[in-house]
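A single chain comes next, written as structure tokens; it is the form predicted alone.
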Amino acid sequence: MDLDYTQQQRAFRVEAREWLEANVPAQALQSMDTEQGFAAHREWETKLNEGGWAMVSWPVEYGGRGVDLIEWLIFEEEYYRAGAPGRVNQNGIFLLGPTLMEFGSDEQKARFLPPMAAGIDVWAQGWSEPNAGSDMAAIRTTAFRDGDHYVVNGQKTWCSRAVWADWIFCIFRTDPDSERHRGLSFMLVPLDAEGVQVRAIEQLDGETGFAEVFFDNVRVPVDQLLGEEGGGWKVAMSTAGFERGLMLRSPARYQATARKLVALLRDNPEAAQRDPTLGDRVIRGWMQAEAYALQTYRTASRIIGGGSIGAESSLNKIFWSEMDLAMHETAMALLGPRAELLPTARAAGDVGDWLDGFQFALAGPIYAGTNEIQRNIAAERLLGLPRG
């Protein structure tokens, strides 16, 4: 691993910074979990694509710039430094996109990747079911072959971005006699297909970042099967690796949070006098964010050299989710009683968006596979411990 940037990488950073400074919206966009906010974020995805910044590490023919993972990390650092909007198509570009690169046919890549990069097709994730949350191998939604189609019946739940998205990627049980992770298949389904019903799940804040999706004899063309029939578990585990590993949560996200936390401590010195441990917690959060960045650079260098990430992604997921929660808990402690106020409240002062961030961070140890499951994976596959 080379700890210095090349001249080309420095020039790439300057180009990204200048484009973002000229194009990032001056006002924060409305939440992407509202209809208006979702539309505004889709427009932002279109602008990113027009500038060539939608997904820089993808090949040029699919809407990218063909750069390597180091330059992708550089772009992410500049993206978060600029305060750019969240990525409404993160399920597509960060999870399904890399999976299509690995398992998709040439026809599937040409069909799905360019509109994904352009924000024309926004993707939802559909893995969990009412009785199969983190235990994806327990899914019961079925698909059986009927000529050139599969016929799908069942229900998915907690489907991220499904309320206003265009497509959803799912795993279905295509072998009725199979158990656990065998006999599953990974499919791509348009959410406006006949027989698909999407029902929004309202969160505590009234917004709808999730939905239930019901399938009633939905006919899915065979050419929308990703990978082999019955081989969906292998494809899904690749997607999960991208979700827990490098792509979904880049270190720049947490470095930005750490910088905000340091600024919050400086703006609230009386809090540190009230509780001397808060300063230490802020320093620990900043150091962990920097350590995660260095670790990610090392992982990216190894992948560029032909390596892979594998079960190590479970350690990444445990680390970034618990680090994020700890930093937001520290921010709430620094703010004291004001931490529970909305930014629009009369006495809110400098609370900013810490409450929103804290509520989201609470979910970190749960989504993308609970941390308890990740610890089991690390124990069995990295440490070689026996199954309990």
Second form
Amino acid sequence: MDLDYTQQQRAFRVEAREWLEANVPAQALQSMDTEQGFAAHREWETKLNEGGWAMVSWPVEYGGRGVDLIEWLIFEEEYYRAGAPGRVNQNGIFLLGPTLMEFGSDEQKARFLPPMAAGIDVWAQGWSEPNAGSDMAAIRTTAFRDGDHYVVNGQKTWCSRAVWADWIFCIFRTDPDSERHRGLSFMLVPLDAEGVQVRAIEQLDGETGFAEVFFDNVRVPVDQLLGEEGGGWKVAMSTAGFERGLMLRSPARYQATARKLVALLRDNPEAAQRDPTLGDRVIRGWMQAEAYALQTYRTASRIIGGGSIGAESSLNKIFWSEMDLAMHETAMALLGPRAELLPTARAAGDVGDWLDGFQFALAGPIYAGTNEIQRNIAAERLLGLPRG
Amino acid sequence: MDFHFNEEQLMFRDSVRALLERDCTAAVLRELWAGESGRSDGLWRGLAELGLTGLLLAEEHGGLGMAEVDLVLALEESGRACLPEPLVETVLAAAPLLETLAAGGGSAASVAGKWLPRVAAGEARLALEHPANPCVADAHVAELLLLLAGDGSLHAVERAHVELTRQPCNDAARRLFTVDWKPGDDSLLANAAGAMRLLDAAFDRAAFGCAAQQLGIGQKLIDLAVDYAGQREQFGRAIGSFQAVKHHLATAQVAVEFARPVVYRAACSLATGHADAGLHVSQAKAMADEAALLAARTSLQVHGGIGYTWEVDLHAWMKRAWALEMTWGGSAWHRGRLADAVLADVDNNPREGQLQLQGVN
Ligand SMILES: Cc1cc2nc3c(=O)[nH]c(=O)nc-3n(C[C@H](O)[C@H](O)[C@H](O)COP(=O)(O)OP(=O)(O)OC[C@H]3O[C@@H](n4cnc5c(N)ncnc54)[C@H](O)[C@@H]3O)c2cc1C
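Show the other one: the form predicted in complex with its partner chain, since we just had the form predicted alone.
The next block holds the full complex; its first chain is the one shown before.
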């Protein structure tokens, strides 16, 4: 065990820091759940890619730097330190990207990864359906083979940012007689294909972060099938592993929140006096963010050493979502009566974007598989408890 | 940056586990509770033969010259087995303290020269008095006691020269004492100022030791409950198939799993003399304590009524978790120490938390 960074890792950190310092937009970008904000974020993705920082752990040929996961974590730390914008293409680069590396043909990798890295193709995720949320194996949207195409009919829902995204990755039922996990296939569909209709759904904050996507005889070429026909569940579970595990939610994000929370406590001593438990809640959040970082480094070490991440990604999911929510609840309590004010309110002072963060943190225990489902998985697959 | 344990460290863990599985069973534990000393010279010697008691000591003192990071997995195992021996007190708290002192020469060097090889060989156990603890643990089996005089100076006294009063406590395996003794010039090891520094370092090592044991205790408490939940039936099926039960256990497992890397980091920081080692220890103690307490409460709940009986082994681990939570600084104390440092650090330097992983600068 050696928790020091190597010379090379330190040099990599410095390089990333210098580039970010020179290139991160001085002004925070508008929310990526608005049309203008989405466009601005896409521009930022392009810039990142030009600097070679779009997805550092990818092979060079796909727009990466071929560095290992430890260096990816270092990059993420610098990214959040620099206050860089959120990744509008997170579904693509963090979820579909790694899945393509695992299941894609060479042709598919060459076709989809570089434009993903460049922000040319921004991806949405199309798994949930109106009657298949937690019970994802209950999906009904069908795709039947017709020559060298699949023909898709049905509906997806809660698709983040699908209103402005270019592509969507989905699972469809390709075998009409199949049930549950069998007979599903993982496909890549352009959102401007004929027969695709996208309807925006406003989220809690009134912005159009969600979309429903309707498929009416949409023709998808067979070379946009990822993995095998009927083998979509396996591919999707791999993607879900990235989502719950270390990719989508890198620790730097929570360490940044923890630092902000400590500063908020320092700036609001009267709140901490009013409620002496607040100081302890802050330090608990700070410790958890540290623990999450250490655990992620540990997982990264294991993967670099040839290991893999399995059902323990469910523990991860529970941990980061509850930590994030707890930190934001603490921030709301520290802000006291000002917590209800939007940052644009005149009387808001420096409430910052805590309210925004709080509302989004509330979704953490729901998306990427609800925490109830994660607890089921952890209990059955990690602890070996009998199935219900 | 690499979180792997090496082959030797894993092999050492395996041999400690094998020994404890053989010689420290629940039946053995119960036998020891009933005995006067509560300790087993044979078990202690067995651990010494594996190198555990001298692991941190230099070769000149008969030790292996290794570090906390080589010890942490074995400590975890000792928690898993609910080992009653004074591993933390002797191996982590007192022996390295004596060794540090010996480096300065003088009378301490001769005390160390006499006792440390015996510790390494498993022929002697040590006890250490510390202001953080109201009693001295395992003073009755310690051949040599390191005690604090009223003026804050540190003394080494053989057991024959002290009078012990046992202070009954909740964990049937613990043996706690108050000690009556007289300091003399010949017993003096370090004056008050020197003693404080040594005691601080011993405190951090001991708190780390407890944290590592709590990992093993917490995991064992979960394992016991998982086992039971797979067998016990109500409403015609195993209670472990009920979601409420599953969710309790998954929640406890999250807490244990995320305390683990924090404890491993503390081991590394102690081993390398990291400037923030004490704070890393505090974080480890606070998180491992809480994980073990949650595992204890959960395991009891899952066991239901039978868990509330003496008959079932569960309480051995549960009570150990409670006891360790309170010794060498309670989790609240450790959170407080960390909070002071974190707040002060942000004051000075809002963008660079010095307590984070090394090399951020
Ligand atoms: C911010 C956000 C972004 C999202 N983005 C996307 C996206 O981009 N693409 C996409 O496909 N989906 C997305 N989702 C959808 C998300 O994956 C689903 O909401 C989630 O899987 C839960 O499904 P559901 O909403 O149908 O809830 P339901 O499945 O109806 O669950 C409702 C409640 O019942 C509980 N429950 C259900 N089944 C069980 C069970 N077996 N045991 C115990 N409790 C159970 C759940 O835990 C939950 O508390 C997003 C959701 C949110 C909130």
